[in-house]
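Next comes just one chain, in structure tokens: the form predicted alone.
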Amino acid sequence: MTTPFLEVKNLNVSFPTEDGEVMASQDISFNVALGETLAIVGESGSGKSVSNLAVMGLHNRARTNISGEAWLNLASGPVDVISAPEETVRRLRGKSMAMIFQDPMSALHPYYSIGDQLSEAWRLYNEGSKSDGIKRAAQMLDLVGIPDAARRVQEYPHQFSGGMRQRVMIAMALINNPSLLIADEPTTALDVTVQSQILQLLRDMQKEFNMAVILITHDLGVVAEVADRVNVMYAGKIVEKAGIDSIYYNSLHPYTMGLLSSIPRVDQLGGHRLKTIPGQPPSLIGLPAGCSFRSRCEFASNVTGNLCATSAPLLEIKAPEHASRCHLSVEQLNEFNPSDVRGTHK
């Protein structure tokens, strides 16, 4: 088996506060390789974002409260990027791995050019004169699908639309050639249109560069044809962790089903109404006994003993390569997952 690039393991992050430590994300683990794709799907709030920041050594650690390991296995040997010293990460952060966020405009300074900006990034850890960084902007503007690089490379970002502004962002990350790219949320505000072309821009560069990555979305619709597994949070737990195919035509989990079951589909047209999880997640403060799901799992009554409202579920393996975080077996699973979901693995 191919030894993951990035290992993370029984992450934990919390912020205290003055009504009690937010418990973002709790007891997280995965692995993704290189030249392969994880999406890290869940509504906001179900800490997708904060555990990844947390990879890329992005919280202030006074205020944060970070424990666990995540390993990238590089060349020269494994890091641990939570216990390693600030500056060790500060180094692996832009150049062995890197982070496309999801506002480019609030990531890009308005007061300086795009080629300055990816100028700096390239200088930071390559040796060469402004305009050498100006000439490999101008390159990465082109890889990225900018038309009229070398003459754009000069123009600021409100020059750009919101689209180019992520092809921008996506440069910028790439410029360095990391081996792990984490894209938070990078189709947000997109049209539908402009979210496929960045989605196939992402899965070009990756072959391009054989990078691991990491997708975070709220949208399982749009991971269909990018990744090659699915981790679904909720909560700040992972509740299900399956390859692409089992968690869309296996679901395993009722929070799974209730995505799903949100997304329009073509075949489904004409008077078809769309289903809804009710309720909202709860407070990360003080999270309740038991299951976090029960109060919006219209399945909890199934289940025998009040597990639900006593005993937290643990995540197990329900199938090969299937893990999902629910004290229903997995026949009643399949019984209950939506005839409209379910079909056949490819």
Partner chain sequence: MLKYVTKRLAYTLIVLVLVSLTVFIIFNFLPIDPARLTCGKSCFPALIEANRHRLGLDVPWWEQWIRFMHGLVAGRNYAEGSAALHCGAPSFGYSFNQHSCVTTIIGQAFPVTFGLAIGSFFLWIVLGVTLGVVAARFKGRLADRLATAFVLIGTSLPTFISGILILLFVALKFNLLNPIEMGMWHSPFTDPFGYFKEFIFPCITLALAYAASYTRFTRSNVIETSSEDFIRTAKAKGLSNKVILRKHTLRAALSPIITIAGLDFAGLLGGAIITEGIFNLPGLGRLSLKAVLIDYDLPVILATTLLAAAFVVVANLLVDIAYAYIDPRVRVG
The other form holds:
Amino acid sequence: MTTPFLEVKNLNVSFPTEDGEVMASQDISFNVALGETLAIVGESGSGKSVSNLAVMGLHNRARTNISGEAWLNLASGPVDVISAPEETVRRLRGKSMAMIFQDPMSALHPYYSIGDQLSEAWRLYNEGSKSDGIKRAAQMLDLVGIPDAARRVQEYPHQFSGGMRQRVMIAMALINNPSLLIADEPTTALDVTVQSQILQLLRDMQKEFNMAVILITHDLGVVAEVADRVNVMYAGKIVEKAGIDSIYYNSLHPYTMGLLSSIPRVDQLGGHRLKTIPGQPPSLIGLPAGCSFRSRCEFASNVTGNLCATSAPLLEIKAPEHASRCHLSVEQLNEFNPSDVRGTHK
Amino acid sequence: ATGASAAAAKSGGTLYMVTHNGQFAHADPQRNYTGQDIAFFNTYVYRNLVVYKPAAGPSGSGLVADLATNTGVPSNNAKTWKFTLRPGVKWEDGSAITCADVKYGVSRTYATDVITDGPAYALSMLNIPNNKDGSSQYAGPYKKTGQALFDKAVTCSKDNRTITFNLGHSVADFNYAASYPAFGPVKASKDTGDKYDLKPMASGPYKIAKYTINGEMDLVRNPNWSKATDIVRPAYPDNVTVRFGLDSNVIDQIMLTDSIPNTVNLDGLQPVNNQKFFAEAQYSARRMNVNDPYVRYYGLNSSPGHLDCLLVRKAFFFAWDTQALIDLSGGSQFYGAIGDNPIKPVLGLDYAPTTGNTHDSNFKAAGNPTYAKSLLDQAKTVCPATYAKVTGDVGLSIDLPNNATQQKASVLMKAALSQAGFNVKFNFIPGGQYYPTVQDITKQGDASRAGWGADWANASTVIPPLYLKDGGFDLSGNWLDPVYAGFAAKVTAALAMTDRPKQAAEWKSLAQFAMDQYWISVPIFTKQQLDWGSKVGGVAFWDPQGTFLFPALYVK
Amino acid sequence: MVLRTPRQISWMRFKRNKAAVISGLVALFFILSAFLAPLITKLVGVNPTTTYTKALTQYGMPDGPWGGISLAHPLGVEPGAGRDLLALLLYGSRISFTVALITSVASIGLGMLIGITAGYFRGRVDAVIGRFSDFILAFPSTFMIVALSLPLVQRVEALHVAKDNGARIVVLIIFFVVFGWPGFARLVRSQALSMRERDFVMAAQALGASNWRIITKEILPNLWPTAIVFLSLSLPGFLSAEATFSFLGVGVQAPSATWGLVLSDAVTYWQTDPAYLIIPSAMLVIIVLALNLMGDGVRDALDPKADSR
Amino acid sequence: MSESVLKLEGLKKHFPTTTGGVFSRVKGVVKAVDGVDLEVARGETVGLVGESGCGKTTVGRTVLKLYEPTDGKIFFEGEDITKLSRHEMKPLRSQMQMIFQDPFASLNPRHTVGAIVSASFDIHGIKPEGGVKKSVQDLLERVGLNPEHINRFPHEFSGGQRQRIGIARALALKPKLIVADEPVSALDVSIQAQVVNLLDDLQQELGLAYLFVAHDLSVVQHISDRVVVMYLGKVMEMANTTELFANPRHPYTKALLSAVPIPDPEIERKRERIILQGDLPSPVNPPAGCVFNTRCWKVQDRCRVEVPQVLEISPKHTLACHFPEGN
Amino acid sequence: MLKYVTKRLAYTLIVLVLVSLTVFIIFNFLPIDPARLTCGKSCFPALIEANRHRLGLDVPWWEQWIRFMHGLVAGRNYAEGSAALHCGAPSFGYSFNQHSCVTTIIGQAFPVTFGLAIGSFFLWIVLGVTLGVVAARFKGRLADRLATAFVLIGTSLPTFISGILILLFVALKFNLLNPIEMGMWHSPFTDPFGYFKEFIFPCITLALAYAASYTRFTRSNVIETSSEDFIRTAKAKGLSNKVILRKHTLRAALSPIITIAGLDFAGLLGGAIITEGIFNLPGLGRLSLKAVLIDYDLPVILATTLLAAAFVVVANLLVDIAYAYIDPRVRVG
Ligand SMILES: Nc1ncnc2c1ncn2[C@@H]1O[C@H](COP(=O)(O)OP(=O)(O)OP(=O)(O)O)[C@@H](O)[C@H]1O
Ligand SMILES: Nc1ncnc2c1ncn2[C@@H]1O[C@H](COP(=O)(O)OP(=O)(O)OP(=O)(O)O)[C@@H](O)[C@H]1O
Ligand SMILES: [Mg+2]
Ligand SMILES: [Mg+2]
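Can you give me the structure for the form predicted in complex with its partner chain, which would complement the form predicted alone we have just seen?
Next comes the full complex, and the chain you just saw is listed first.
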């Protein structure tokens, strides 16, 4: 594989609050190369957004504690966006790295026309008049498949449907040919049919611009559709990290296994009871020692001694290109894995 | 009075006058009825048959001929009065002032639906019969109903120079009434009805260049006025500008800092600032403390349902903490002295000290609650209903104009009167509506703050207005008092007397009677303070008008 | 996470906001003093109605510097009438606070009721209420109060509702409430409009709840925070409104005292007895500041999003 | 199957629309539901799917008479309740209940769990055996909550727990029919399954009938006996779950199914996806003819003029399409 | 749009007619007799009746109202015989106290109040918004507290105190204003400096009184808007904080202010009674106060009330239109 474009090393993000420090993401390390799609999955509050916002430098620095490194390997040389001055990071945003957000309804400024908002982004890094910007905006809208783009640039966000707004967001993120695109739950608010349109679009765009893409989602179905590699997060940590197939067919973490089997699938018959992961995810304040998944883990009892309660497992490479944060051995994990999830009810 | 000093008067310059009021009450001669306004307009803008002598001190109360060549010639037992006009006096537009103009001017008083607020002397004195409802059969020059009646009552000589007034009854001092601008000329062709109040045509040394209500009045020299025809007005300044509506605090600030040295303060300082101004030597050349023509008192409403019991009125009188109220308004040095009479000593002939009231051994300046209480106790048996009212829930209500000083005063009144056993209530009435309200017997409370000064040096302008039902300013509701009939008969008789000393004796005894009836509370012979800027010269007090001797003012 | 009720959480947040806590204590102190005025004046040994003319000079000015501050008169005496300033302010605050409090509570209460009604029933009810409040808002309120207060006081007295200052207070309160509710009603209406679209209202309807129950049990409790914040902010507003109307001579009148009366009187003494102006002004500033800061604190404490910002 | 709990005949619900804001005026009507026929049998679960805005929620709410139907008939247990007044509806409320999509918005944040669950007793003046408190605690226990949490406030619970509170409230009066309006779409992946299982269990125990509204086809497929597919206020296709998923006949159903992501990369890689063009048309101004014609890849002229009839193409499988997909 | 505005204007007219009717009814049923109140010093029943006739109060209130409405469209005559007067349409009546047609009086007072309103409006918006933004940027820190305290002190002192203090201790103390010229009308066109000197202090007084709510409003709106998703989007684009604040945050945060600002502005026009009094500005506030408390001048009372009402209603209309202009979501339709 080529050198990664983004290298995140030991990233920790926490928020001091009145109840204590919220350890939103801990010890996050990953990387993405150009042309590659990395998916980050995990349920709500597991720290997916927080870690990526840190990469974008979008946290309020005064209210956030961030440590670790995140290197962008730019043509002009690598930059650590965590330690770089605010102004430097600002100049990377939009150009070297771009981000789109979950809710297309509220992510666009309601008072400015679509064209204005797009051209503002373009003119930040390009010489050109406002009308040039609008022209460019229309091209981009056309590219993301909005019909009649020349007219629609003059319209306002509320005149667009959700799916179209998400396309606008994508167009805005791509308008300066960024090398890295972070898509934070880009389809969660959308209908399935629109969702597949958008995912298709993202794929096409990635090909066209040869971007590194980080796709944040909690939908394992979406991941299966687009990702090359997957990071699974739980309670602020990456618990499993592997290529797409290994995650689905050869998961080495009880949480991922539980997740996969608790999802009903259209390609399987109903009528059976769904498998569940009992309990709730833990609070991120004052996380107890030990494995944060242990109270919900059905295999915890198989670990010798009291290890799960006393020591936090490390993210170990348990198979080629496959790391997992679990005290269980690969053999045990393989044994517990309802080996072929895909085949159970076929 | 001090002030007008050695330095010679000087012509030229602009004289400023400042006031908190938004406008002159009236500029129209027939509607002008306020001492200061009359003095102002008579001095600067219009001329009159006769005017007060422009002199400081008692001699200022004498009349001098102005537009006329004499101060009036009575005949027919003072039922006919003749004035002959001075030749060569011109209007602002250059035309001569004629008898017809004077006659027309007087006739305007009768147009009661246009010419309001003015003195009613013409109405009550001229020989024109009234309708049943009390209105005159002559409706004024605009409608002309009954014009013939008027033409008979006021006549002009052939040469249009002598005017004759035929009165309905003897008026020994009609010429004093004639000193009011209400008896002054108005040129019929230039009469603008109600709007004449904004721009009366000048006959005096200045004409009105600009007059905006809440703004200013600008007077400039009237080229058609000739000094030769005028023995009254030196007309020193080139311009006179009156600034209306300034905040009282701002006016005081101007005076204290002398920031506009050519200014005359028409209002006087607020009591709180008087003390400083009159204590510090730096202001000594810019201040004057004088007796004004007014007596201030509270009219005690003696009509049934109010203070219809002599004992109760007396108790009120003795409970009153006069001293505290005087102190509140600046102390006896500035506010005035306790008096004993509705007639002020300046009236000389008509004034004599009364007996009883403030000369009673039980009278105390700071109030005598014990004695007042004993009087009230007597009232309990003599007039139980009144007693019950003033001590009970209904209480005794005092009408006061609504301003900061009176709000303060109410605290002192309540403190004093409650000690005597009264239950006191206050009825604060907005300044502009105060007199119309208390003059309405149906709206008046039990005691109403008031003040009165003689229109001229005869108690005929004091006793009748204050104590006759239709006198115009009767706040004592006394016409419902059983003793009224006899009293009123005597007043009417006194009014008709032409023998001045005999009349004076009558006024004295009537004043004593009124005081014995306790129709008013403790009278205060008030003082007034004048203040002006360092560049104003010739300042003196014009006794009969109760304000600056305007003719003498000049800019240094 | 430790589980707490919303009240506890708000209270915790509030407690941590030092400015708000201090402000709250200050406000409480003022209110308590007003409440305990008779006791305090007795302790100090002064009486609000006594005119201590002995403490005045022959010109009616306080004898001594700083408005005649002395052991007997801790805040000095009132020039002119000679009442004790401490007693005056204490007793004055009773009327001022009562007027402000009743007015705030009444206009907020009325605004809340009308606002909810409009927002909940929408349609024609809403339109009628909306037009009506537009109509009321169209009147220049200050001006109407000045023009109508005297005759209305007479009306109130004639109806034997109250007398004298009682009647004036009643009229003032009526005016403040009449012109005060529409503003709050608008706020409440918009909240009620969004509230009625919330699923829990639908849930109550699905259970067969009556409109009355929905309004009182489901919607109303959610508007308390708004009302409380509005209250803490409108109190000072009405305090200075009372002062202004006293200045214009249409409020409560002497010999009763209110802060407004004292202040409007004090203005004329700005040069001769500045302490008389400074002391009550400072008090007014302090309490208004306190109430505002406390209001901010309450709002922040009740705002669930406050922390994430 | 046994007799029906709920029966809809030609149900219509139109909303007058205003243009919004200050320029507000009535502009037209949203045909949110435009002629829906549907039946739910005792103990049966009928899934209602379709894209956002197609009228699923409106159907659910109209069924419970939370909206007044514009046209058509609603039968509950054979009784026509279409014209019943609010007051007359009250006794029936105990038999039909609703579970809401958003567990955060559907619980009044200022009421305790106890107050929320007992509200139904209060409203209907019912004094349950053993007292209100005991009944509430029983209900909480039944939905898997700690009965001691009766005095806690909703925000002290997680999303899944809150949804359970909502379910407990719906169960309080022992209803026969529950309209579940997207009860799991706001829940986390790992929690969703817990709630789905709970609903399953309750149906088994209490013989409830569900009208299960959802846009997530995988959940619907899992829980329903029959599925109704709606598009723009109209029913497109209706069949037994197995039949529908195995053999979708309507192009829209087919597109919908193909769009659902499957958590299985291998299948995903092989899958032929039907990507629909464009967006859902506005329900204010629906297309003439077949409402799906603007996005259908099989569209022909006839589709643009003629509204397809709802036909029973095989037993229990109805369809409204001129050119159905082949068998 | 045009249709909408016409409709709203018609509605405005109806409101104004209702307001005028209400005012007539209210004043008719007051236990006050203007004929008596304005009758003068020596007053007796015949004079009161004459006065009543002069004031036009000798007919029932509804007829008075009809005459008033008629006067508005067709002008009105007063007094009879050679003293007859005419006030041309639109006539609000004739003030017997000021001896002028009310329309003329109002016409003179209006520019004063309007100038005052515009000036203080501008000042308080600038002051309020600036402090609000500062407070929001430094939320919870010293600058925030100072800004809040400053504006709060400004509002908590009633204008009758702050105005006097500003006048005496600033304007007059430092000779910034010639007291004798206070209230003189300097035309802003021929004598802008004189005009400025005249108006700056009253404007500051009012601005202080009003700024606080804008500071608070701006502060909370800026804080709230800053956490909106679209601000995050703007950041993600790479815009600088300054541009984000200016173009994105403020635009969204400040547009709701228009609503209150419009109403406050209208309220001010209706009369800054106390400020005008202190600074001797012959504006609508002074005019109305004098009419009420001193002259009991019904036509002036009526006219100022109606004018004030008209401002509120028209301001409402303008606010709505402005809102539609700013917020595209409102614009459609
Ligand atoms: N500004 C903040 N202050 C305190 N806690 C925060 C803040 N921002 C996020 N958190 C907490 O950090 C944790 C991780 O949040 P994050 O937004 O990364 O979750 P996520 O995985 O993106 O979830 P979702 O799927 O809901 O978007 C959550 O518990 C959240 O409550
Ligand atoms: N109260 C209402 N007034 C006006 N229009 C409404 C109302 N409720 C719903 N609609 C409209 O009716 C249509 C159907 O809405 P409905 O909420 O039933 O859709 P849905 O299928 O439940 O969508 P979702 O999946 O987004 O919940 C939509 O266009 C919606 O805008
Ligand atoms: Mg997230
Ligand atoms: Mg829905």
